[in-house]
Structure formats: C-alpha cells, structure tokens
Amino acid sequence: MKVKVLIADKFPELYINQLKEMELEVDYQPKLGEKDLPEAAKEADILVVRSTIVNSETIKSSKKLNLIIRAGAGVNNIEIPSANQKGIYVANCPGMNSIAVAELAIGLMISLDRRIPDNVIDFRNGKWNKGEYSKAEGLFGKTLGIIGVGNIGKEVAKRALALGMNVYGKDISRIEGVMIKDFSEMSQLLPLCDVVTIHLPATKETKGLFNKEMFGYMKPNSLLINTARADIIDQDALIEAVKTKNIRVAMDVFKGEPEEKTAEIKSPLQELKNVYITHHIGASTEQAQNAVAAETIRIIKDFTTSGVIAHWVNRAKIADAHYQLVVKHFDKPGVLASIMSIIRDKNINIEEIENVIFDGGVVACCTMKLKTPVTTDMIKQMHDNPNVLSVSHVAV
C-alpha cells in the first residue's frame, strides 16, 4: 500500500510533483482549514501544513499518522503534545524562509520611516500632500534592536548594517557570526533604540513579552516591527504605545489574523493611522516557498526510504540519562537482545540507544543512555557474552 501525504496548504506544484514521481499517494487539498484536517487526514501517514493549524482532534482521529510536516520554521500552529502522546513525529524546515522575512522586515522599516502606505492611499484618493510626506528622518545612523538572533534575525542585521545603521542584539544564547553589539538585558536595550524589530519564536517565555512595562522603556516616536508572532505583544499594551507615546507600528502578525486565505477583517488596529499590517506574508516569496518544498520533500524521501527524521522537534531531550553504557560486540543476532536482558533483569530503563557499524559489517558499538547505573557484577556478565569485545560505563 502507498503512503499516503496529505498536502493541507499551498505548496509549490514542481515539489507536488516529486513526491508522485516517489510513488506516494498525494492528496493536495490547500484550502483546508483546522476545522476540516481531523476528517481529511484520518488516513494520511504524513501531513504537510504551512499555517493551518493541526489541533489535537486532528492527531487523535488519524489512524496512520506518522509524521507531521511544518513547510516553515515555527510548530506552534501543531498540538505537540497530543502528537507527543501517539508517537508522531513532528519536523520542521528551519533557516528556509529567513531571507524572505527578513526583507520584509526591512521593508516594513522603510515604510515606516517614509510612510509609504499613506503616501498611496492619498494618492489614490486624489490628495496630494508632498509637505506632509517631506518629514522623514531617514534610517541612515539610526540604531536598530533585534530582539532574537536567529536564523532571520541575523539576516536582518546584515541588511541594516549595508543601510548604515547601528545594529544590536538581544538573545537567548550568546550571539555568534554577526558584527552586532550583543545586550542581555531589555531594559539597557530598548530606551537606545529608534527601531525595534523581533524575531523570536512562540514560547511560554515569549508569549506576552512586549507589555507595559517593555513598552515603557521604548523611546517616544520609534518603530516597532514584528514579523514573528502575535502572541510576542500584549495588544492593548501596543495600542496604548501608539497612543500615548506615538510609536509606530509595522506587523506581519496580529491578534485575531483569520486562519482562511480571504476574509473579512474586523481589528482596533484599523483605526490606528500609525499602525501598518501586512497579510502574514513574511515567507510568501517564490524563492522562500521553493526553499521550504525542497526541504519537506527532502525530509520526506529521508523518512520513507530509511526512516530518519531530519528537524524533528518534539525528540524528547533525555534529562534523566545520568549514565553512558558503551558495548562494542561482533554484529551477530542476539548479541544486544542478551545485553539488554542484562539490563531488563535489574528493571534499569534504557532512555536512548544508538547502534553503529563499522565498515565492512563485522564490528558494532551499541551506546545507551541510562537513568541508573549499571553493577559491576551486570558489566561482568556481558563480557561473559564471547561476542562482546569491550563494555565501557560512565557518568555523564
């Protein structure tokens, strides 16, 4: 039987086309919704979502679900847990769509300075007003904070750094491979900025983030941008900025943004003249959606023909491994099935293991994370097994 990829979002039809020519069966359905995937995937083994969102009916209604594709970086539109909870695999294609929002983002800070959105709608609407636009500081010397230093922030910096402006930091980790000054703290960063531009992903860290008090330490008349997610700004806190401190605002992303590709909007936003929104088209450019196929293509031929997971985001990070057991042994049949019979006797868990061979097939090197340590007595067993040449155990 075919595996069956169920394609839930717009995707290039090139790509569409490679995953046939891999004798999978493609069901491409673009306009779904949330509301529709739980019935559309029941007996999908692999979705492919970009911004639809993936809740948990869905992953506890599908029969064969395996893996879950994010064509884009960011997974919080999927219900990790629930996938977590069945075993499904969720990957994602992180660092293909930098350039593209990144150069929005640049845009959207033009924009702003220039007030090119108002200077088209007067213009369209017959009022020329040349006096008024003439007021533009320029971007040139000003100094730009980019909260979060990723894969597209550092794209950004290295575009506002040709545009001559100051560039700085602020990150989980320190920043590394950008001539960017590197600042911890949000409130020594903030009140230096004339712009505001961020980059980070939807975290319970991240959520709510930009609220009174972050806009408190905002400078009067600056630009914020945010091309990464609504949830980052409290919006009532945003609306009071721009209110009572006239800063001004440029957003791929907003509070209550519908989840079709047409429909009609309602938002206080719209009543803001100093509050630009774009479409969440950050990542809508040819190149960038070319770049994400490939790599969900890639992601997908990697899984069906040997089964490993390229970006998988919800492997668990073993925090309860306390030790490393490394048994090197003549690649036989039942050679591991008695080592682990070892450990299964004195009821130790094995949290992660990874077999590997050497070339020309004679020789492996088996090593496993362990939450309690092996005896002494346990390694002495195992190289009673005249198909082990070494045990090694240690601490980690």
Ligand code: 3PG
Contents of the next structure:
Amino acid sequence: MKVKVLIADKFPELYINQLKEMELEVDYQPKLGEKDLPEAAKEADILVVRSTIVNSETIKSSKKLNLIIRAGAGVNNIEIPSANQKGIYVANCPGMNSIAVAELAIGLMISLDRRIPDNVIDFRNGKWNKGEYSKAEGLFGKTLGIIGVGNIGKEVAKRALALGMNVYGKDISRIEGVMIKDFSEMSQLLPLCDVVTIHLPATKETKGLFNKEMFGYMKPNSLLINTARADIIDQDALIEAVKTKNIRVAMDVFKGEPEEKTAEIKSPLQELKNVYITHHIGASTEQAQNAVAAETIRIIKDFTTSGVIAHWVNRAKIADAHYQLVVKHFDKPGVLASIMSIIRDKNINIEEIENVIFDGGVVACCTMKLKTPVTTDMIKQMHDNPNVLSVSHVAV
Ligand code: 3PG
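Compare with the form predicted alone: the form predicted in complex with this ligand:
Every component of the complex follows; first up is the chain already shown.
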C-alpha cells in the first residue's frame, strides 16, 4: 500500500509533482482548516501544513499518522504534546524562509521611518503632503537591537549592517560570522535602541515577553518590528507604549489573526496610526516557498527511504542519561539480546540505542545511553560472550 501524504495548505505545483513521482499517494487539499483536519487526516501517514492548526483532535483521531511536517519554521500551530503521546514525529524546515522574513523586517523598518504606507494611502485619497512626509530621520547610524539571533535574526543583522546601522543582538550564542555585540539583559539593550526587531519562536518562555516592563526600557519615539509571533508581545502594553511613548510599530502578526487566507478582521490596532500591520506574509515569497517545499520533499524522501527524520523537533533532549556503553560485536543473531539481558537483570533503563555495521557486515557497533552506570562485573559478563569484541563504558 502506498504511503499517503496529505498536504493541507498551499504548496507549489512543481513539488507536488515531485512527490507524485516518488510513488506516494498525494492528497492536495490547500483549503483545509483546523476544523476539517481531524476527518481529512484520518487515513494519512504524513501530514504537511503551513499555518493550518493541527490540534489534539486531529492527532488523536488519526489512525496511521507517523510524521507531521511544518512547511515553515514555527511549529506553534502543531499540538506537539499530543504527537508525543502517540509517537508521531514532528519536523520543520528551519532557515528556508529566513531571508524572506528578514527582507520584510527591513522593509517594515524603512516603511516606519519614511511612513511609506501613509504616503501611499494619502496619495490614493487624492492628498499631496510633501511637507508632512519629509520629516523622517533616516536609519543610517541608528542602533538596532535584534531580539533572537537565530537564522532570521542573523539575516536581518547582515542587511542592517549594510544600511550602516549599529547592530546589537540578544542571544549571541547562536550567531556566527556576523560581528554584532551581545547584550544579555534586555534592560541594558532596549534603552540603547532606536529600532528593535523581534525574531523569536513562540514558546512558553517567550509568551508575553514584551510586556509593560520591556516597553518601559524602550526609548520614546523608537521603532518596534515584529515579524515573529503575536503572542510574544502583550498587546495592551504595546497599545499603551504607542500612546504614551510614541513607539512606532510594524508587525506581520497580530492577536486574533485569522487562520483563513481571507477574512474580516477587527483589532484595536486598526485605530492606531503609528501601527502598521501586514498580512503574515514574511515567508510568502516565491523563493522562500520553493526552498521550503524542496526541504519538505527532502524530509519525506529521507523518511520514506531510510527512516531518518531531518529537523525532528519533538525528539527528547535527553539530559539525564549520563553513561554511554559502546559494544563492538560480531554481527550475529542473539549477541545484542545477551547484552540487553545483562542490563535488564540490573533494572537499568536504556534511554537511546544505535547499532551500526562496518562495511563487509562482519562487525557491528552498538552505542547505548544509560541513566545509571553498569558495573565492572556486568562488563565482564558481556566479555564472556565470544561474539563480543570490546566493551567501553564512559560517563558523558
Ligand atoms: C513560519 O513560521 O515559517 C512563518 O510564520 C510562515 O508561516 P506561513 O507558511 O503560514 O506563511
């Protein structure tokens, strides 16, 4: 039976055809929404989504689901705890749309400085106002604070340096090859910035990060860009900062963003002339969508041909398996079972295990991550098996 791939969001045709050539059953339904997915994904083995919400009902009612791919970076639209309970892999396509998001962030900065959207609206309304729109300060020599210096933040940094801005970053541990200065405390960084741009994922830790306190650190009249996730900003605190400190804001995301591609919207942000909102289009360039689609195909190909999951996001980060046992052995039936039974008899849990074979198929090497150490006596018992070549045991 063919592996069934359900694509529940818009996906470039070229890449759908590539999937079909891979002997997969491809079900392309770009108009599906959160409510349709539980029924639509019931028989799927692989589910591909962009921002369509994959809720716990979809995961619980699926019969065969094995892999969910987020054709994009953020995975906050997927109910990962439910996927963990059913052993369903979740993968994403990090970095593939970073340049597109960075380009939008820079575009929004320039738009705020020059008030480009207001210029255009006035022109369309038959108003000429060169005097009013000639008051921009310019970005050259201004200080930019990048909050979250991952794939996207790094691309923003390169472009902002080319504009002649002083670029400071929060979280320099994730940046290579870009000369920017790290400020570990927001209270140090924000008061220096003329422009702040947010490039963080939506997590428990980042929810509401930009609250009253953070806006308190920001300079009056500074610019704030958010092309990441709405949840990172406390909307009430933002509205207050816009009104009281003249913080000017441009965001590609907002609280209450519709899941559908077209919808009516109602938000208190519509009332604020110093707030520009775009339609969550950061990743929506043809270049970025093609790169994301190509990566999605690669993930599906790797998974269906070798079982390897690229960009597997719900793999446990094992923090408490402090011992590693490596057994080299002849690749024969029963050898591993004999090692395992020695470990089982002492009630030691194996957290992770990998068995790989040397070229020629004579010798194999099994690596195990353990929570508790094995004893010298157990190692001796392992050596007693004539098919075991070596045993090494180290604390990691
Ligand atoms: C992402 O997380 O990759 C972006 O937010 C893009 O989302 P989209 O694919 O729904 O436009």
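Positions refer to the first chain, counted from 1. Think of the rigid core as the biggest set of C-alphas that the two forms share within 1.5 Å after superposition. Keep in mind that what you see is a predicted model, and the values were worked out from it rather than measured.
For D377, a C-alpha deviation of 2 angstroms or more is recorded between these two forms after rigid-core alignment.
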